[in-house]
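The data below hold one chain only, encoded as structure tokens and taken in the form predicted alone.
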Amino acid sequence: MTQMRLDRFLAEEGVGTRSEVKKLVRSGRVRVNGTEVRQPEYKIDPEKDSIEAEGRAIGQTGFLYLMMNKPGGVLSATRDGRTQTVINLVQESWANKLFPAGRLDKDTEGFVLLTNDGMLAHRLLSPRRHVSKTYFAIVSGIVTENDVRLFREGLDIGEKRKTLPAQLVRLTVDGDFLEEKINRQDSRSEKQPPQPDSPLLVSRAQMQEFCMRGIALSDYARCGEGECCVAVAVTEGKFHQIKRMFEAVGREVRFLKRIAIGTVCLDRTLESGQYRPLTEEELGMLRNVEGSAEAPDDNSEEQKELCSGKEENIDVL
């Protein structure tokens, strides 16, 4: 692990605000490997360093992986002055290790993976990987071939260039895959659904489960007349993408829940707001994740951003 200032691995273990664990430190009250050290700035490894405060030793908990069901009208950041925050919601004393491995747009529920592993944030986030993130859509009017067409070109949203290519499949009310259902209709005139000029981005099976797994039947009850069911795969976090990709097709988004993480789907039987650490299957998926060989730099400003976990209210789907 990367290592930190003293009074900043202090500060984020709850021993005390950051200039209280600076006068801490300086009255000569702690000890790293059972030394005293009086610089706040002092450099330690919290994975290999023993460190005390008072005579109590101080441990981090090591890496956390949450699944969680963000309910609209929540924040993805770690703290905001005004709105509950994903980390307002963790009832466990070491929440505020805790951060969004990406955010999602304040009305948007769905998979949040929450974590205090820095590394698989940047590996899940950075736009050199491609890891694609899949959500569950109610949208205006009913979707085309021509709109799955447009989506998979990419899409002009006013950025300098166009999106990449996305995944859109049109479902039923039920969770079958419209193009399917109407294959099935229509057999003996030997349709086959189309095939896309691009490759997948998920394949029609893990998409399939996806819809079974990560959309509950309340989520497909929020369709109402004129509008229909769809889902989406996009392997960017463009401001606002989806909802922009629509309104360039001539539709609007009316509802939107992210079920997929790459490979890993969202717990349906999780209510609005609950959590659970993710299995060692999940991780193990996550950790996997194919993407390019090129991981960013741990430093650059785009990782900051991504994952600097800033109270702000930057929305991103």
Ligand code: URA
The other form holds:
Amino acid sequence: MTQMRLDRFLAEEGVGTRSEVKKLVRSGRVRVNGTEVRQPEYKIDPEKDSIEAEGRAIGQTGFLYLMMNKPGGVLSATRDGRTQTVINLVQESWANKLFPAGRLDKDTEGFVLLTNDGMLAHRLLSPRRHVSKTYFAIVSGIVTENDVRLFREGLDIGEKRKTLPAQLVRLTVDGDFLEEKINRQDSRSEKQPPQPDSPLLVSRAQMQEFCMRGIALSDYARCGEGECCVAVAVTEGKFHQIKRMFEAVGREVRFLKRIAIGTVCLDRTLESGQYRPLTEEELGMLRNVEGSAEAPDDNSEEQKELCSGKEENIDVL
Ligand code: URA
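Please give the corresponding structure for the form predicted in complex with this ligand, as opposed to the form predicted alone shown earlier.
Okay, now the whole complex, with that chain kicking things off.
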């Protein structure tokens, strides 16, 4: 392992003179593995650590972006003494430069972005930006129109504030939107279909695309008797958020899979545990992602964990 001082590394990489880079580091504009470091004497391993100065990757590797279909039972973390992590599944020699941008529960499956780009991860997870995350879920019982309304209006899940408006869509096991099926029947019987009364987080067309492209037949096949399939989009990342929201309406989440981050959809051809680089188009979509309107910053769990740098939380910026 070759360790060297951070300021020396930056100066040798041509970022500035030794005194310029010291100032840069002290001003908080340098990140090591996604975490702000303000000590010029901080020791790094140039072969392993990813260094950013003012949002620009310094050194050989550059920025890396992988879309992974996380399997259940694997931690969204960089390292863990006992349990396999998403990073352990990456075969490439530079795997240790990556971290997961955000956390999914151990039993949650689906889209995890693995990157060394701390700024992008921060933007996608910032509670201020409200970037939507869309999930496929199998839940107990029959989700009703009233549940859809409660999700839209916000739920008490035991936090200081109600949850922000979430978009809940009931799906039929053949992947259709239940509401649309009913609407089609209603329009045949000349009954007016209900109009949405508030702006949608994710357009109907986009939600339909996420469901079509992100949910595999084998996911629908998990839906058993007395359960139903839904898609749900949220713009915050509180601890166990989706599970707690369903709990608040008296239901239990039996299976959960993230199918989209912002407008980028999970590639359903990725088998469980597989990954691939993001395409240029997908990366552009994440870079240009626009969240919904500003709302109070209550420091979501995801963000707190991301910024804490605690090894057990692992997401390190
Ligand atoms: N909500 C949950 O309950 N779990 C997750 O993993 C993600 C969102």
